[in-house]
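One chain comes next, on its own, written out as structure tokens in the form predicted alone.
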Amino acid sequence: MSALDLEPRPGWVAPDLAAELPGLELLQVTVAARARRSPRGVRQRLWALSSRFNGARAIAMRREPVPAAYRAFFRQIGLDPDETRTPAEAAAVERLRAGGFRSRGLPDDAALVATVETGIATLVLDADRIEGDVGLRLANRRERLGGDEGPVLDHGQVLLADAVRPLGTLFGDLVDGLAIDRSTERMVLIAVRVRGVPRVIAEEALWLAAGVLTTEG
């Protein structure tokens, strides 16, 4: 099966949520993987697109549809796009610090790809530790991030959650043990769409991620 024959499939996003930030939506697709030090091709892909970002580049790219849509958002849910960077940004700005996009290995390269590339938050998550489709909601009053000792989130804060607990902050931290590792044997693809941006976007994301993902070598 290609990373076109992958059906992307809506997360759940919590009622008040979507009365709250209309046009939100969390698509993922699950595909069999390991991880592994990126193929030759990957890595080559890697440098090719460090050589479409420069400085220019990186100040310009605020001004595009995608990249704009996803700082709008950050307003709205109370971050500073300037202080905490969009996924796209801050790769970009990485980019720029490293001299290049480095590779990570596997299955780091293929969100790298698939957020450069679309501008969508992109994210991969051992499939196997998650119970049921993931999804966003708010946080509850006096709520902890993984467990009672952890941290106690803001009320109100959007989290990505499971059918049981909360899995992070959306583009922040995620609870402990959902890290890839050598004993991953599924992995979850996740794109983050935002109001204004087109579905297709967030699609293509997830198809990019699992193409590379899924790269033979």
Second form
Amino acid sequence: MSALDLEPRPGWVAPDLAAELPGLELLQVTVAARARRSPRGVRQRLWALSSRFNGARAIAMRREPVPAAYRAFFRQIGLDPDETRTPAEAAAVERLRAGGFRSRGLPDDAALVATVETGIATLVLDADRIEGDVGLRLANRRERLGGDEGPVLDHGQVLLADAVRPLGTLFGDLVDGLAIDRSTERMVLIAVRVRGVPRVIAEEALWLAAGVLTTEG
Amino acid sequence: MPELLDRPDQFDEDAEMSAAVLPAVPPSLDPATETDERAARRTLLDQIARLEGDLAQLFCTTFPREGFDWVVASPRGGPRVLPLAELERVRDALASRLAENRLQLDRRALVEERNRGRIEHMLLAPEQHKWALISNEDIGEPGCKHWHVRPRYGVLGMFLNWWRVRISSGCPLAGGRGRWP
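Structure of the form predicted in complex with its partner chain (previous: the form predicted alone):
Then the entire complex follows, led off by the chain already shown.
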């Protein structure tokens, strides 16, 4: 099965959140893949991406529609995009700091390629550690992140959650135990789409990431 | 109309009758439903998106100029659905920062235009601009190029008033990214 055969399915968004932030959507696709060192083709792709990405591009990125939509969304949800960088800008800053996109193995490289190519926030989770579909909702009063010992969430915080528990704050840290490791056999690729971003670009991000994850070699 | 003015008692009686017939004004009650702020919130979200877009455009326009402040005060505790008052504060902070930086850019552009004109004069009559030095930064351009009025043949040129503009060759080249993986 090629990456293009995968049909991204929409994740759920709680009605109160959807009413407050229209256009916010989550797309996901599940892929059978294991964590491993990136094949040579993927590393060459990152190298080529580094060539296309320079300081001038990083500056001009704010004018591009997709990164600009994420900046606007960050402002709307109380995040300062110059402090908590949007995914595309974070990748750009890291590229300038390190002198190139460094390979960190799969699936990190898959998410990086998808984010740099499309500007879409893409993340990868272990599909077997998630109950049901992933979605977005608002935090309840006195809800904790990561069990009884976890930090208390502010009422109204935007959460990434599965059917039974919060997985983390949107664009923030995820709870422990979701990271991909050697035992992972299936991964769920998630793209967060915000208002102003065409859905097809979010789907493209998932196809790109799935293609990188299933690269042979 | 003296007849009417001369009958104050009858007028008062009519007023008392009207007051007795009319129902009493009900006491004010709190609304049973909360005011729907959604329309106002939607408008503020749109305004924030537009202002952020304008600020991003201005950021790109000002590059490579330095000295601009791009910090916009942001509420803490995100990501979350912001209440109306905080959305207003974000909107106002963005609008304020945008206005300040636009004004600063206008001032800077005026100085840069003068410097461009000065470069033209330097090229036409270098002897009138002895030792003048203008860099790309002074005209709002990227790079390390600069125009420097210097005497031709050193001290001899100084005595004979032979001046010329030397244009630098720009920045050193960047290093490579390492070898092909």
